[in-house]
Amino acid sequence: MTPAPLIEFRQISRTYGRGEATIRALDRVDLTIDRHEFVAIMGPSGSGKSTTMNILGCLDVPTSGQYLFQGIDTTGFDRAQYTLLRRHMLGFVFQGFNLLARTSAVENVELPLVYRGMDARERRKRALTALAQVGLSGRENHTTQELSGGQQQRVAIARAIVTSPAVLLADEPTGNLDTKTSREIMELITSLNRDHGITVIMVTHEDDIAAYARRTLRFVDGRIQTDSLAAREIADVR
């Protein structure tokens, strides 16, 4: 038997306001994401990527259709619901970094521990490890102010997969990043990608960030209009 996507979107719309103030964000989108893909979304502003992210992310709802994640449908899920698909499942990066001020990286990555009600012997030893994980061992008790651009979004990085989530979803992941820096983040997702097996879904609107992803979904007004391959994946099907 084959095993349900871990992502699909079934006839998806999201509008907005009413009458003649209506938008329509998304309209009617069909998307399958499976496991352990690596997608990158782009789209000129108010295409509908950033609204695609929300719903991923269960940050917001869709008005009608169906989302559904390793085969369970969400609609319908209650608030709590959506909060436990969020805090066991999904990792998030921003372009911001969202990390707490004045509060050293070891104590940011905990955050979503203590959520969860983990022992702090427990935060502390898993915290570590992320922080490992993307290169910062050494760095733990610096606050984030002793810490550069790149670092913090580490930070953020090792925060998101603090929990083993099986997506990562990451909004502009280096858009407050110089050139140099961005390559380093980008190879990092790319390798917890490629050796972790997390699946990563990236909004970006820089085709050279892009072409990191195995595939790229361009949305125009509220649509998909093209979902490929990038030439190394087509290469290897072939």
Ligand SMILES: Nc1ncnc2c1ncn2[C@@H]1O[C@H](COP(=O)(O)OP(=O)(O)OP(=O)(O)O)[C@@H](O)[C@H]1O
Contents of the next structure:
Amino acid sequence: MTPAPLIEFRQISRTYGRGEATIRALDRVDLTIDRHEFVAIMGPSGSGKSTTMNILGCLDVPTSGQYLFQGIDTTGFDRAQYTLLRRHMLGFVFQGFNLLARTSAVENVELPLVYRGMDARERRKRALTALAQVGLSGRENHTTQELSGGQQQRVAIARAIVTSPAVLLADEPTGNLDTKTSREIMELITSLNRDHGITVIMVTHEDDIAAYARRTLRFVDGRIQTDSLAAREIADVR
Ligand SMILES: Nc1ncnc2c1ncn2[C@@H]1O[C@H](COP(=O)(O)OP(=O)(O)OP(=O)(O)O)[C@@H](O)[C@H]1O
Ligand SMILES: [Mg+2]
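Can you swap the form predicted alone for the form predicted together with the named molecule?
Full assembly next; the chain just shown is listed first.
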């Protein structure tokens, strides 16, 4: 028996408001994402990208349709079940999920492990490993405000991966970063996908950032207009 896909959307719609004023942020979206994929989500402003990420991240639920995670239908999960799924399977690098400013890098990275109730020594050990993985050894005790934008983004990524999530969800991970730093962050995310097998789903407006992904979904008006593999992947298949 083939295992269920990691992620499956079945006819997912998300509407806001009602009657004449209804906004259809997502319109009957079908989507399957397998383990170890690296997917970029693109599309114009208001096309449903963040709505999709919020549903993937269990921060929002569809108005209709089903979201299956590892074959398990999450429809009707209670708050505790969503929280468990989020904490154990998902890592977030969202612009809204900011780091604590006057708190050290290592303490920021430990935070998701505190929520898990892990003991302090183990927590510290894992946070230091995650910081080393993102190339921040030596900066563990710097506070957020003592780090550059790119270094802060690395801390955010370390915090997202410290729990060894199956999926990394990134909404514009390189937004506000210069070209060189963006490239470094993308190389880091690429290596997490390639060397650690983390499934990456990333929203971006930029073609050169999307080019790091193997697969690109383009949303238009709440629907997936195109779902394409990178040219180099197609060449590999031939
Ligand atoms: N809380 C909300 N209440 C009402 N409408 C909303 C809400 N959140 C999103 N929308 C609407 O849903 C649609 C999709 O929004 P979404 O945030 O998914 O777009 P996006 O593709 O992420 O855009 P951007 O590139 O600007 O971030 C938009 O028309 C938006 O106005
Ligand atoms: Mg958005």
